[in-house]
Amino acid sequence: MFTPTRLAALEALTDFVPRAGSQYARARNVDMGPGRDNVSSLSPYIRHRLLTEREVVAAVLEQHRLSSCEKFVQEVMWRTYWKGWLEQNPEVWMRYRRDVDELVQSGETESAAYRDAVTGHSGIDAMDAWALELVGTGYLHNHTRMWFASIWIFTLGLPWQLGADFFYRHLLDGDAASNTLSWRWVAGLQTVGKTYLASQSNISRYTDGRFSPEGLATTARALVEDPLPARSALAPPEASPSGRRRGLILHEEDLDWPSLLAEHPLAGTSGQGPVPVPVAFAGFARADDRSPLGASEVVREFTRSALVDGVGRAQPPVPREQPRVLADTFASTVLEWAASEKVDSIVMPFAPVGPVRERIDSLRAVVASEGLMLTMLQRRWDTLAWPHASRGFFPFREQIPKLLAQQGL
């Protein structure tokens, strides 16, 4: 369904833009199954920034007034909001990671109820079809994800963390913020006390009668958790990197280096003359970091192929070699690569809270001990929007016109 290249992403964007206005708003909640054209299906590309949020919104606004395409723009901004919220509440991510580890270690994923749910044998025809679609394609309609999570939590009585983990291991567009926080929202944890209850009538209506599952829970009591700590302050963007031989390492969170470079020109001068843009290019992707159970083969292949595409486009027009992908033993291979390329500083796109950030945070101390500086460059889109993600989405939504204007849109 999804070819992991920027070229394919741009073709998909061009195909969708004419439908991004009132047509999208009317039909977006209907799930007619695989092959659907009433939604954009751009999320795997936006998630890895094969397409950036800014260029997607810009392309839509070129053909539609904001009042017409507002629903689609809001969907793009939801992903930005979730990331900004989690960036200010990292304890939520750390708790989720600990909970999944404990549930796996305690054998919860060996239970019959869990195995039936993830293999399409729950006995609920809709759930079983959706589980098989997710595993087979790496994608589910957004409305279906809400139904699935609700049935998982309130009808099947399974831990929400394992449902989120199941999605995260299989979704091509799965990211730490959108996935974790959406499951928490359904469970009544994100907006405290407010749950989402899937119903037979709603599912039947928005699948055009394809599914009408019986026996679903008729109540949804919100889950509870220990109080969260106070919100963390957002870290200021890091300064431009120093060094005369800079090496670029891309990762799965942001694979469009040319547009990031346009925001952070690295060429300049020093007392010894011109300072070049990166002299060496590499990338790393370890999709299995998403879960103690690893990631699906569909996710692994998409992530790795998207990375190769991103690194290939980042290199000069005539690259010296095939795109370099660093091995799983990350710290040692980064140091070997830096030494072989005579790199004195490393540049990366910013990685928000999640597995990639965990790996980069552990790398910082290692490269610093070798005299290397590591800098993450943050996009202006995030820098402007994330401070407004301190409360619920509705206050954030009120800022969307202002944020778009700040982006020149």
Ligand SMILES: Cc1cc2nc3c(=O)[nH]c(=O)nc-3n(C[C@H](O)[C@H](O)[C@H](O)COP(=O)(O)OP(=O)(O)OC[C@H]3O[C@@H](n4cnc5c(N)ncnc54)[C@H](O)[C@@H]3O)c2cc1C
Given for the second form:
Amino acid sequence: MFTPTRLAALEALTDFVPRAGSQYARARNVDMGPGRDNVSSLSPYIRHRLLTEREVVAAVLEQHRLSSCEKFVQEVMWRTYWKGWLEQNPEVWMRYRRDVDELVQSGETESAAYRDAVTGHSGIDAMDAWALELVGTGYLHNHTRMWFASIWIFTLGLPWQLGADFFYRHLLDGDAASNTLSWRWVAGLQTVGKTYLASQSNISRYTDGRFSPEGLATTARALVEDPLPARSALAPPEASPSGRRRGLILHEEDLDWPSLLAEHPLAGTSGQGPVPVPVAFAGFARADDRSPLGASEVVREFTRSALVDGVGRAQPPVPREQPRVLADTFASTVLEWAASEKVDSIVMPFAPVGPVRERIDSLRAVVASEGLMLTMLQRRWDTLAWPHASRGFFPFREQIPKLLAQQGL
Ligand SMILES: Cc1cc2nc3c(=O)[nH]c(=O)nc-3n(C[C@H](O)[C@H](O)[C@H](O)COP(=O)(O)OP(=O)(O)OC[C@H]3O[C@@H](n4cnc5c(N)ncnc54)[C@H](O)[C@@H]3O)c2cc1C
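Counterpart to the form predicted alone, namely the form predicted in complex with this ligand:
Following is the full complex, with the preceding chain placed first.
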């Protein structure tokens, strides 16, 4: 269903844009199953920035007035909102990681109820079909994700963190912020006390009768947690790196180096005059970092191929070498690579809160001790929007017209 290249992503975008207006707003909640065209199915591309949020919104606004494609634009902005919110509340991510570790270690993922739910044997036909669709395709429709999460938590009584982990391991668009915070929202933790309850009639209506599951929970009492610490301040964007030989390491959070470079022009020279900027290119992908149980093969393969595509497009065309993918013992591999390429500073796209950032945070100290600089370049899209993601989505939504104008859209 999803080819992990920017070319395929651009084709999918072109195909979808005519449907992004009132047609999308009217029909987006319906899930007719695989082959659906009422939603964009662009999320695996947007998640890895094989397509940027800015270019998706720009393409849609070229064919529709904002008033008719507002719903679609708002959905794209949900992603930006979740990422900005988690960036300011990293404790939520740390607790989630700790909880999943503890649940796995304590054997919860060996329980019959858990095994049945993830292998399509829960006895609820809709859940079983959705579990198999997720595992088989790496994708689920948004409404289905909401129903699935609600039934998982309130009917099956399973820990929300393990449901989030199941999604995260299998979704091609699996994202630390959108996934964790959406599960928390269903559970009544994100908008404190407000849960999402899936009902037979709603599922039947929006699947056009494909599913009409009986025996679902009729109440959904919000889960509770220890109070969260005060919001953290957003780190100011880092300045473009100095250094004569900069090495670029792309990672799965942002695979469109040409558009990021356009925002952060880097000048470079060597003894022989101007040099391509940067001078060395590599990529880092370890989808298994998503969970103590690793990622699915479908996710691993998609992520790795998307990375190879991203690094291939970042490199100058001549000589075109095989893109270099760094893996496993990240810090030592990076140091080896930096030494072999004689780079004096490392540039990366900004990695928001999540597994890639965890890797980069631990890498920072190691490269600094070797006298190397490491800089993460942030996109203007995030820099402008994230400060508004400090409260709920509705105040954030009010900022959308201003944010689009600041982006020249
Ligand atoms: C429990 C649960 C878990 C989720 N996990 C993820 C996840 O790991 N990664 C992820 O990208 N989305 C996640 N979502 C949000 C949403 O379901 C998907 O982004 C959407 O279904 C992707 O399909 P699409 O590209 O056809 O979306 P469209 O409806 O065509 O929307 C266009 C784009 O907007 C963004 N978007 C749409 N809805 C949302 C939303 N509610 N939250 C954040 N961004 C949104 C996506 O980038 C999407 O590609 C989750 C939602 C729920 C309820």
